[in-house]
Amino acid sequence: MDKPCAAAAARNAAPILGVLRHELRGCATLFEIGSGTGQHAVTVAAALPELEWQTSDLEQSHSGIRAWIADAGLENVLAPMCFDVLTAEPDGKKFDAVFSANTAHIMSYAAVRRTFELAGAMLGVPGVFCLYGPFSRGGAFSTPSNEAFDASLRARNADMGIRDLDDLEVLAGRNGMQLERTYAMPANNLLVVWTRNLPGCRR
């Protein structure tokens, strides 16, 4: 079949490969909450053999995953599991890092809670967890094309819109995380880092 592509995700590849090369070191599993057409895992991971990484999203997703994985022919690339953020319970299975790009402006806020606790939940000890894409600060966007976006998704929809690191950095606390660095990106975007470590220790 065709594979679906994502124009973003094929132009933001290396950038994000770039952070992640570094803040991935030392991991051996990973857990992407929505993989969406899959190029992000297959990007990645033909670069990081070392590491296995888990899809998953929403079964309408599935076979374009499926198809960039077929396409890749990477054995570190695991079939995507259906996932609902809203609805999926951790199963006790521990790991080294949690992504996702792009999810937390088209999410409820309900939903980006959510997901922060199922990667507080399904990271081990040490843990990172890297999350991509735009986001606001104290309030204030950090260019007039973010503003721009946030009301546009907001105009389509009222429980989405851009989400405010502060915001975020109080959801991660509450989950055993910390912000340990953010990235500045293409197009006004951010890759932002929390961790979870042992007492007393940085990562």
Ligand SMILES: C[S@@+](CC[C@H](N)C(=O)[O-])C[C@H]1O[C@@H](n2cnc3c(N)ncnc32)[C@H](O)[C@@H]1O
Contents of the next structure:
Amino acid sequence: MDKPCAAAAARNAAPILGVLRHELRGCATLFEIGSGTGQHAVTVAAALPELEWQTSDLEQSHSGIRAWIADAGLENVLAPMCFDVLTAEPDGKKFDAVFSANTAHIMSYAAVRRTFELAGAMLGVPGVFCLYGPFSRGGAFSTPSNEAFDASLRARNADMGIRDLDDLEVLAGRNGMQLERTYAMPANNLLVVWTRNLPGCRR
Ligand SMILES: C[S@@+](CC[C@H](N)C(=O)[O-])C[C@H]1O[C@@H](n2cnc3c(N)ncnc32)[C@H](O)[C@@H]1O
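Got the form predicted on its own; any chance of the form predicted in complex with the named molecule too?
The next block holds the full complex; its first chain is the one shown before.
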């Protein structure tokens, strides 16, 4: 099968790797929610061979993810799991990290809420949750282009939309995670890092 190529993923994979290289130090296992084409998985996992990267998405994305994994020939990227955040139930397996890119504005808010519940349940302690994408803060968009993007998403589907970091902060807190760092990324995106830590320990 020809590999599907997401132009945005091709552009942002290297900057995302730049942050994850730092934030995932010491991590041995990672679960990715909404792997899409699988481009982020193979790019980051190729650079971090000590990390085992579990891909996941809805079934329709699996053939593309498998094609990227097969082409990369990486042993540390695992075949995609069928994982719909709206129906998935944690099986008790813990990961050192959870990562998701460009999913929060595509999913309904109920699905975003469930993403944070799942991340909280699937992370060990210590654990790190990294979420990449466009976000607003305090109800304000960082740029007119992000505001226009939000309007276009909501016009397409009323359940979609750019999420506000203040709301995500509440979801993170409810699920045992604290905001650790926020990275400004190209194209007005952010990479937000929440952690679960042992009491009294910071990462
Ligand atoms: C815009 S794409 C981003 C893909 C990839 N992470 C990237 O950044 O290129 C959004 C992804 O979220 C996935 N997705 C949407 N709803 C989902 C759900 N309820 N559970 C899990 N994944 C979902 C889609 O299948 C799609 O792969």
